[in-house]
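Take a look at this one chain, the form predicted alone, written out in structure tokens.
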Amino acid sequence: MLRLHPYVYHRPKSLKEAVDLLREHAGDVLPIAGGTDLVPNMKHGLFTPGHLVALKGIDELHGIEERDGELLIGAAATLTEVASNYLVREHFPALAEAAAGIAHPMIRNQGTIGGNICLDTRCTYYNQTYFWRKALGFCLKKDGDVCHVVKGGTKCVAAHSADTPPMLIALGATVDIASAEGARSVPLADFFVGDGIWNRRLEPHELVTAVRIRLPEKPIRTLYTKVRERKSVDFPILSIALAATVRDPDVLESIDLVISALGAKPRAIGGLDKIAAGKRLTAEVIEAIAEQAHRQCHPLDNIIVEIEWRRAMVPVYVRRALQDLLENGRGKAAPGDGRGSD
């Protein structure tokens, strides 16, 4: 049996109390919301904080509402709430699909959108028990100085494996961050960095408090799909998020394509406006976008799936996603119907 180490559990009632606790116990504290990823990692000895600061009892972190032309989602909103909320489903159905396809209902009922945004990176050589990691000699991300993925590598390449951030980036979302020193906001596209040890621009004493998405002035088409070893529970080994402004008849005004689960941060595919803006979404344009994604995506051997196959699947699933986007408009499919859960 994997046991938890001793720690002090704090249950603040306000955001101020929570950030004050994070400052007071700096270096030996972690926030916890749903705990669906943190607790298993603690059992594996990947994190051993002396203090945990619980966030679910803080009213300021809950709620989903329209405010000032934006959809505001509190960081403590559960994945089930995001997947089923009528505002999310009306304005950004693919975000609802992304949340609905995570793990299984028990995880979604407990896990939060803020926790999914801040999900720790994953790697074959990291997400193991202490005994397993010690026998191997540890790794660059935890307790060691050797990267087992990139021999001689000096930067961790553990993979970003969260579902909602790629879709949120494609939608141009912003995250609100609070600390005892004050508050700030960061576009989610700038929130992640390419370091698998700590892949986000978030100091240990800071909290993500909300995610905001500007309500579109023009109708947009959105889609999220992913590949995983099983059709439920597993983390993605490839995920694709699309958001496009389309002018009839199927003329692209703009397109954002974000691909994740291949490296330490989601990758926004560049150069698409030059390829597709002002053009109809024909087979030729779809193929050009798929090839652009293939050129820019280079997975590493950080999970137990061949990297050649993972890279080969990038253009395949981009083509499928674009064709689906073309045929199904805004993609208002109900969670669980198979779309976005492959």
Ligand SMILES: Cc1cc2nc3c(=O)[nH]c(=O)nc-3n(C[C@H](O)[C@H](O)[C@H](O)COP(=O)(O)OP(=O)(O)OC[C@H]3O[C@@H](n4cnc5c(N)ncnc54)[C@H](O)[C@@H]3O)c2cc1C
The other form holds:
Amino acid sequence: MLRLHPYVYHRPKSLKEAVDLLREHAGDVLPIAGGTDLVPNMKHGLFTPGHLVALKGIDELHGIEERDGELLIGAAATLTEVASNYLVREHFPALAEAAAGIAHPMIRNQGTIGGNICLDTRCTYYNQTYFWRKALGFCLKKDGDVCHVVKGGTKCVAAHSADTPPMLIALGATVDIASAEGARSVPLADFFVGDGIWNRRLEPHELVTAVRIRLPEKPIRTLYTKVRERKSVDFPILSIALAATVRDPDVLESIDLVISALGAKPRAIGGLDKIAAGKRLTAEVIEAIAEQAHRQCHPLDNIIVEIEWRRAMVPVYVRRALQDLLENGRGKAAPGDGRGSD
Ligand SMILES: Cc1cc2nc3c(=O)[nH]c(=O)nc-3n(C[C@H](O)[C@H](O)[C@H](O)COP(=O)(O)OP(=O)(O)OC[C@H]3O[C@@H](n4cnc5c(N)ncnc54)[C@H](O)[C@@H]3O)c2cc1C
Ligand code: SF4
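What about the form predicted together with this ligand, after the form predicted alone?
Complete assembly follows, chain above in first position.
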């Protein structure tokens, strides 16, 4: 049986109380939201904080609403709430689909969007019991000084494996952050860094309080698709998020494509405006976008799936996603539409 280490569980009622606790116990504390990732990780001895600060009892972190031309989602909103909320489904159907594709209903009822944004990176050699990791020899990310993925490597390349951040980045979302020192906001596109040990620009004493997305002035089409081994319950081994402003008849004004589950941070594919802006989504343009994505994506051996296959799948799934937008009009974010990808 995997046992948890002893810790003190704090249940603050306000954000101020929570950030004060994080400051008071700095170095020996972690926030816990749904606990769907943190608790298994603690059982594996990957985190052993002496204090946990529970976020679910803090009213300020709950709720999904339209405010000042933006959709605001509280960090403690559950994945089920995000997946079923009518505002999310109306404005950003693919975000609802990204949340709906996470794990299974029990985990989505418990897990939060804040926890998803702050999800720890994953690796074959890391998400294992203490016994397993010790038998192999620990690694850079926890307890050791070598990387088993990149031999001789000095940097952890564990995979960013959360489903909502790629879609949120494609939608230009911003995260609100609070600490005992004050509040700040960061575009989600700048939030992640390519270091698998701690892949976010978030100090351990800071909390994500909300994520905001500007409501589109022009109709956009959004689409999220994930490749996984089991369709029922699984982390992505490749994920593709697409947000496009399309002018009839199918002329692209702008396109944002974010690909993840390969390295430590989601990758926004660059140079797409040059390839596609102002053009119709013809087979040639689709092929050029797929090739651009292929050139920029280089998976590593951090998941037990062949890297050559994962890389080969990048243009395949990008092509399919774009065809989906073109042929079926899927992912259109027109009011009341509520469709995304599957
Ligand atoms: C069987 C299984 C399958 C899963 N499948 C998927 C999947 O397909 N896709 C996917 O994306 N995830 C998956 N998960 C992981 C997890 O369930 C989700 O990512 C979930 O959204 C995590 O949210 P949480 O509230 O439970 O986070 P927690 O476990 O509470 O926290 C996760 C991390 O975030 C930190 N944290 C939490 N909230 C905040 C905050 N507001 N500010 C700062 N730090 C914070 C915690 O300290 C911790 O480090 C799966 C988990 C399991 C057990
Ligand atoms: S990528 Fe390397 S350092 Fe990071 S978790 Fe995997 S084996 Fe450890």
